[in-house]
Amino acid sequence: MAAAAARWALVAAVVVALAVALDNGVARTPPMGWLHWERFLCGTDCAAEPDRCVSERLFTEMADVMVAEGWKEAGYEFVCIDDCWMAPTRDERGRLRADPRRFPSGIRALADYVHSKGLKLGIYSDVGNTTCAGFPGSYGHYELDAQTFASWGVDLLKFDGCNADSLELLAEGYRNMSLALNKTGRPIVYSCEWPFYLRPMQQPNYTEIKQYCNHWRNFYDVYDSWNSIKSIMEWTALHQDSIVKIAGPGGWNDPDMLVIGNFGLSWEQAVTQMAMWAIMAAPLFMSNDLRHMKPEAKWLLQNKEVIAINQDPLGKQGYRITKDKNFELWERPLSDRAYAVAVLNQQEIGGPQNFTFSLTFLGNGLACNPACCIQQILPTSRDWGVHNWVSSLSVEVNPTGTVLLKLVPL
């Protein structure tokens, strides 16, 4: 009897453990904002390259920008810090703090700031003795770090996966930094690379990942280059079958940053990226340089009708259906019997080409049955009318680009 009660408390507390870890009330539809690393890197030295450096002056320039320009109203809410905030060392209690000649404010007082804009501030991490860029790391101090981004009104938890001594110790660092936070009382999403770190060695458990962490990656860090993009697209294809079904309200794969409006990207590349994200239902973390930033990068990044598909309520993450030669045909449901469905040209040479398929092919055959109206989103807006479940479309894509439509059911 003794041991059969002690088998019950277990499981109670195994429950009631992972009941605090599963929903802290965020990240209900993909989280938005903006991250520093892919633009800014580790730049720390603030003399010789001020606007590259990452200080509070950074963090506070963009909080600036967000709201004058339309990014809040759009939905991109969170301001992001990754590595290399800290200073070298923790101070005399063992508590993690900002780099005093960067930040010579505190990350509190960032904080306050940042949410007298109406924003809210991100902030970074990692599960090992050391971050990537060899800061301190959280290993031995998940409940000290998650009080202490807490005490400073942080908003959303980016935590790495470098340097842990084993992948127990990596998996056990991900479930006890997400208790910890929880534990604060504050709201504060998770953003985990927990199946990354994992994947070279095991197959990620999805299912246990998403009962810890908000969102997730998956894959190499984003750079900006075509290369990368399609590296990531292709990666998520071949993969769907086990990431796709666990994607959904509270958690989301992570196919990293939009590096839309810097120098690697063309037009046509820009516009696939946004439209892919979009369709993968992908927190849409932008990193580049909202300050200097082009007209038609900022329409493409702000455009309302591929946001609202990105935010769909329903939150389920879209998939490939078809590969045919150079084409790629992807489509999400949406709330309200909709779809999204995106036509990508993979070809590199030459110049436009037509993709025509059948409406039959998509939804299982429900996704314009019996009638649908059909909306171009992207690359411009168009309506291309009415038509029927056994209709065809034939669909003009430029090299590397996409077009977005959006189906409505009539």
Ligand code: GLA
Second form
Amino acid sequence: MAAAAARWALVAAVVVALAVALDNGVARTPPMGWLHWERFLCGTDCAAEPDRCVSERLFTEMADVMVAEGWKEAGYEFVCIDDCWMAPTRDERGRLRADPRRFPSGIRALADYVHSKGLKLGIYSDVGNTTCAGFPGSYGHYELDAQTFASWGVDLLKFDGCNADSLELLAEGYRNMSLALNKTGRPIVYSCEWPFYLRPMQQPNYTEIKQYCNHWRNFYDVYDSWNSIKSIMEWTALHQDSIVKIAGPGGWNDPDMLVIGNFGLSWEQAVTQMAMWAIMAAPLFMSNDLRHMKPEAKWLLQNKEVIAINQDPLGKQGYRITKDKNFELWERPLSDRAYAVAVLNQQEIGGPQNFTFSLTFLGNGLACNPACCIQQILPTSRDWGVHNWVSSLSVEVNPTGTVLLKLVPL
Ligand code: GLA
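Next up, the form predicted together with alpha-D-galactopyranose. The previous block was the form predicted on its own.
First the chain shown before, then all remaining chains and molecules of the complex.
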């Protein structure tokens, strides 16, 4: 009896220690920043493409623009390196090192520069033997790599899941890197793709994933296209029963980068991505060229009201309430009993269409009860005035566009 009790006490102590050890205190709201992948991919030829290759120049220039053009002030804080930053081999002491031609000053100096601007630096590695693009992976080196990143002053690690030899090694690797980062004592946001690589074979245990990761990808890479945005939103709605409840301060579902400001989305589609990433409480990592941004894209990405919804301190992820022909109605509970509501028009033919809905549908009848003030945030700011519980609202939505509203109770 006594032995069994002692064993349980030990198990309980380990569980508590683990939970405490892994609470790194970061990402209380979805992290925001810039990440090179979708826009710049794996450009390594700096002679041919000096402005586009993955090099220290790309990141210092992005950091400069982030400060000079209001991005930092809007909340975008992380400048993140993705795949392809490394030299093809580790150094003589087994440590990862940056490609010396593209990062002649090294990552430590880049981190110092980024920090001197009041920003934070993100880096990338992989749980397996090699990264997705074939550079050295962290398998067998988790502790050393975590220490290296911490010694460089890195603030975020995106840890990819390519080339793990088994599902067990994948899970073990994600856990071990989390523990190794934690052991460094430096608060480092831990961005995972664990459930995405696991899902084809096995149902992810999100309670466990949230214990180890600050955000996690569930689905395929975002592309600069409406099809990609649509498929991410649809996947999220179809799996909302299992993924929405797990999101909250410290751990977020990650539908991947914002591609606004690139080539593939129309204005309406860009509005939809921004509105829906706010509803989904998504980490907001832009992948675009901040040095050449159209004013409209900048207005949208820096829109204070949308960002406030994304960053709402209650930290509850939104969900789809209904799908009615081509229309989708989504809501997200916010702090102070407010709600964000998105009306998305999926029809890809014709012109603007009206969608009329009763406010009693929202927040299980509580969103506008007995009355509320309605503010339209996207596509344009507009005051809809005071409404009561039983009133209906009719909004006009352009094809593939979204109307984003905020309801504040009276
Ligand atoms: C995977 C990830 C992407 C990106 C690439 C880099 O596909 O999902 O986000 O990091 O690898 O090779």
